[in-house]
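The chain below stands alone and is given in structure tokens; this is the form predicted on its own.
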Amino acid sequence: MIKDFARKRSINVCIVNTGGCNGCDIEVVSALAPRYDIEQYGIYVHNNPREADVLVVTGPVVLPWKKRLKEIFDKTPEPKVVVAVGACALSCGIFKEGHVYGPVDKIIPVNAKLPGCPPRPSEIIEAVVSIAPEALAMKEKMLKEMESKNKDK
């Protein structure tokens, strides 16, 4: 009980790669490494984005990820937050000539954007963190309005 009220009033992140060289990856994995413990501050990661409360996207989109990338985005629940990591997710970065359909708010609004080639561990916090009480509110409104529906079954 106490672990699914606890769960249910953190942030929950799915990391997605859309492309490009993987250092923005390797700093969002840093993030859960001991130096920067990112579950410290209630921030959970996981790979299903239907468990989602926030998207971390890096990389370009590249023409096989522009689909999935919105089918990503469909499945995960509201309130929908999405926080774009990287140079190459906001502008495409280095890889502005290459075989990519572009940047991520092409394909789905973005909340936060952190530029960076690739940004720090505690940047990357710091984005999500600073969205994390717009994503909470909403999704204490929406637990509550959930609540008082079943109540009055």
Contents of the next structure:
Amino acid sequence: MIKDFARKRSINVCIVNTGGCNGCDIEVVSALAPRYDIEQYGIYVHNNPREADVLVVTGPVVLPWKKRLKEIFDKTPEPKVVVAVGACALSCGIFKEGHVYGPVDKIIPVNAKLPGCPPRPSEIIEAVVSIAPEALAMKEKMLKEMESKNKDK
Amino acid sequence: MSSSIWYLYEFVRKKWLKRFANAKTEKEAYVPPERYRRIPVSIDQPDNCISCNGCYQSCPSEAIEMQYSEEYGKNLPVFFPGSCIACGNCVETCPTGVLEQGTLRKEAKQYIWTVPKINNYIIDDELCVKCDSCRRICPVNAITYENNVYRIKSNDCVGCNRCATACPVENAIKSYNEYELSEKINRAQNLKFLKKSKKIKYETFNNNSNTENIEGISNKDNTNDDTNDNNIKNILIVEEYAPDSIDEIPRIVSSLCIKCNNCVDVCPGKIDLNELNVLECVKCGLCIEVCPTTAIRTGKVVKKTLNTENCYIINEDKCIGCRICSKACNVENAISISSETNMPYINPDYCVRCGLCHRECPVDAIDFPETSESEKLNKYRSVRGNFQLLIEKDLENYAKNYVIAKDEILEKGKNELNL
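Give me the form predicted together with the partner chain now, not the form predicted on its own.
Zooming out: every chain and molecule, the one shown earlier first.
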């Protein structure tokens, strides 16, 4: 119940790097730092997917990460939103010819795509802030409808 | 006291109150900095694009594809924003400045790059007929003509392949890409390893004596005295595979050599790349196999034409016999001069259809009909020329014989009459 209350006011983000070059991660970290200070918008970063509603995925999906990413996605509670950050997460970027499984949307459904190599921190914040609350609300609504339907049956 | 007033003044200010009430990052943090590059690249003026493929070739993340545009009637680059990494290679490469990405074009103007590209082009000096068609067609003026040699400036070239399609001679403009290059380098390194680990064996045989086997490179020194003789040949045998041995010492074409050192690595003899000379050779043919640009070669190169449908031929009605065409032509045996009419004619077997004679002719007397027609004309003229030569030769012989006979008769008559 406390978590539900908290969730209405804030977004909890889990950052997953599926084998990129760390360029995008550095940009994400600088979004945490005082200049952009992500927490002023009520965005909190955890490294536990069970606490998160937004998965920020960076980097192309390399072969060992293929199963793990699916697991992480399953572990995140509904409603959830996936944001793919950077060229690699969208199309594998410069790692196209390497030992990669493919872009993120080949494995899990992606709600928002953010191009750039790497994208600016302000863009990342903008994406999360503009997309996450609405998408979460919509999903929650849908889920509740589904539940009520199931109950009627 | 004054400091407390100052504090009060500071706290009452509108800006501070606003900030305190609304704790958000300042707007300035969101303004993109001056060096920020937009994603993806945008096409500024599609009309000016020359479809040279430069941007497509330079893209490291394969974010660009050339697609035919109905509106402009030519191939235009299409960008995939997901793959673009904003490296700006395409903007730097673009010879016409059609592409734009933030302020990059302004910054890029002052620097010189080696433009990254998929295909690299080089001109084979031995096959080049100096017809100037590559230099005329190059959209970025990357081909220069100095000291009777055409060269492609690798820095300016955008790899659009236009010169190679315009060139009349087969393989005169060669292309090599990174993949081929790395393949050849791998091969050379493998061979070098075999050489170092002494798995390469030399078989030395003498024409006079029986075959003798000498194992290992270290033993090669023992046979140095013999190798000075011309009768002895060294043939290289590699376990796993045996290369074709060659008949003569190969030469290095200076315009094709990219100094990759592959040949030096595999050669059991000595190759000087600074002077482009093969110093010691055992005729193993390994260097030819590992050369990525076929700069090392033996024998004579044959200039083959790409266009076999048409051929130039001289119109004898218009020709004034100035022979400028035969002087301008850089192909051996392509233009010969008829002994009957003293006018030049073109041999379709040798002609490479470069069109240099056509351009040089002052009276526009060179036609470009189908090959069969010009072959017919060439045959006719060459037969007539040969016939004329035959008659002249015979006449000369007769005249000579006549003079000799006349002298003999005169001598005889003088002797008979005792004059």
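Computed from a prediction, not measured in an experiment: that's the story for all the values here. Residue numbers count along the first chain shown, from 1. For the two forms, the rigid core is made up of the largest set of C-alpha atoms that agree within 1.5 Å on superposition.
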Handout entry: Core-aligned C-alpha movement of C21 between these two forms, 2 Å or more
Key = no
Problem - Core-aligned C-alpha movement of V129 between these two forms reaching 2 Å - result: no
